[in-house]
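Listed next as structure tokens is one chain, alone, in the form predicted alone.
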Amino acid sequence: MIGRYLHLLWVQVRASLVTAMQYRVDFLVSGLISVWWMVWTLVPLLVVYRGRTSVASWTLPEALLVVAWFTMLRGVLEGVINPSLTEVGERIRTGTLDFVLVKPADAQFLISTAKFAPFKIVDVMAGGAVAGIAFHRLGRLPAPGDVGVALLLFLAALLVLYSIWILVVCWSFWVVRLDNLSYLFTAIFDAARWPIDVFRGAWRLIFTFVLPLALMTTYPARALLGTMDARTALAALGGSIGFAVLARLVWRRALSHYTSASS
């Protein structure tokens, strides 16, 4: 069963690669745009740290690690998650979701892997480069164990990000358009470029427990720095699994309300 779905995933990825390479100039331009956004992401951080040694107990190299994870996460969001899930609302409105439901595979898997934007790999590479610069300025390398914990937390962050988008998509079964909601989430997600300690009061609670931006970028950065305690890491991993279970249950509930074009 797992092998079958891995094969389906490879078919979808290969189709996206072939499509992207048919328009090579667009592929290169999109990659350059990704680099530009990476540079623009760093500008506010450099402005804030101008003349300061630390902000909310985070030095500039440490804050760069948060930006690095944010950049990589944004690359996955815009390259893997968004291209497929943003089309679900249109499929529901036009009834073409029927073509997905009649296929002998899980509908959530199929709509989640329908389309990819391969050039967004530039964002992931740029995030890795920023992390390298950060550790160069710190004058050390992360411990292997810390790297392992950071990667686990990054996978948990991806799971939460994907689950939130599934929850947003599920509203398409009841609401005609979700453009404003998706734009709102994207705008809120931009706050993940800052360490969670920058926020105070209600905003810190919201970005930790409701929309867990802390899990997405700050926690992996802390893990690389070796300052992440085991209890918080385990709680973050458990919370990501909880988000995934919730998203799956809501998806199945929403799908049961779908009225196909043939009905």
Contents of the next structure:
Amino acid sequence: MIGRYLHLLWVQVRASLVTAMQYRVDFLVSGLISVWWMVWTLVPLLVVYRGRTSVASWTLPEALLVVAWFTMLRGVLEGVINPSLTEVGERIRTGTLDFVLVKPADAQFLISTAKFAPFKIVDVMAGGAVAGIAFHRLGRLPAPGDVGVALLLFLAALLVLYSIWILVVCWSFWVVRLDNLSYLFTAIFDAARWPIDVFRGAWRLIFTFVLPLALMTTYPARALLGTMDARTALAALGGSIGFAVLARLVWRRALSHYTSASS
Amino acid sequence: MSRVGAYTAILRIGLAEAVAYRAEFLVWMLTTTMPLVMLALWTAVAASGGPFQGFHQADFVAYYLAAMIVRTVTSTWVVWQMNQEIRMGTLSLRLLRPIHPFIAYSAEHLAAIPLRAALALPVAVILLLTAGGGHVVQADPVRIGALLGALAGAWLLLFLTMLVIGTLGLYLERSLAIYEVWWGLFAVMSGYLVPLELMPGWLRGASDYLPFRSMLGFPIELMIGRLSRADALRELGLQWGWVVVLLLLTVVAWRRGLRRFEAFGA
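To complete the pair, please output the form predicted together with the partner chain; the form predicted alone was given just before.
Then the entire complex follows, led off by the chain already shown.
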């Protein structure tokens, strides 16, 4: 069963790789643009830290770690999650989702792995480079255990992002228009580039519990620094798994209500 | 006379479209979150160590709210529209019509402004209430007039830049990548991310010789009363100078690009 799905995943990934390899100049262009956005994200931080040594009790190298996770997460989001799920909107609108539903494999799996953008790997590498610079400035290396916790939290963040996307797709069974919802989500996701302590009052609550941006970038950064407490980490992991289960349930319910575009 | 009639007809259609797709329109407007994200950062900065290079908390609030208003009123999406129409070939339909495509685009996009202005109004009210009426554009008829001119100029500059980049789509396949690069430059050099006054000296110096400040920073500074009357008028002259330059550039790029487009069709 699992072997079959791994094989299916490989088939889908290979199809995207083959397509991407046909447009090799794009690799260069997306690489340059990734680096460009990196600079773009760093400019405000560099300006702020020219006049201050710490903001909301985050120093420059620590804030750089948040930016590093943000860049990596955005890379994975735009490389793995977004391409497939924006295509679902198109399929719902044109009615070709039916072709996916009749295939003898799980529909959620098929639509989630339909398309990848391999060149976004450059973003992930750029994020890694910024993390490297941050630890160089801190003058130490992260403890191996902390790296493990940070990676676990990063996976939890991906799970949450993916689940949010699935919920948006479910919603689009009824409202059809998906593309500008995805732009809205990307715009809000921008707030994850700063440590959560920068936000105050209601915003911090919203970005921690409703739309958990804190989990996505601040918690992994804290974990790398070794300042993450175990209870919050466990709660974050549990919460993200719970959220994924919820998304799965909503998906099954939405699918049973799905009426094709033609009917 | 019939030209004017055609233009007003396109304006009317554009307005009706904007009203018909108002929900979608609202979602688009809500994607302008960057000023708020930046404001959160600066609020934390001002809260933890007092004013930053002369910028108090209230100054940051006024600045980024004004940024939201100016972006809401002046931004257009013509570069994506042109890219789409060139790739799908529907640009040919526009060429057949007796009205120049750029004139038609301008009418379609001008028509969206009333609705955009209506959506920017609540932000403007908050700006007036929080920053204090005296702080925002002093009741000075000259500067209020200059602000209207500055907003019109900023809209034109952004629109013309998008037309130039959109026209590049006739030569290149990836004109949207050029737009992304341009947008990055714009965000840094126009005062969208960080007020230009807080930027390092060399960057501010460079922005004096580039059109970016005229596109956003200048109207914002004028709106929140950071410019004297003389400065405002000088910047306004500079801004409209850029409008003329970009207009010439647009015309040249289009004339040359069109020859390429015809070659595609043959």
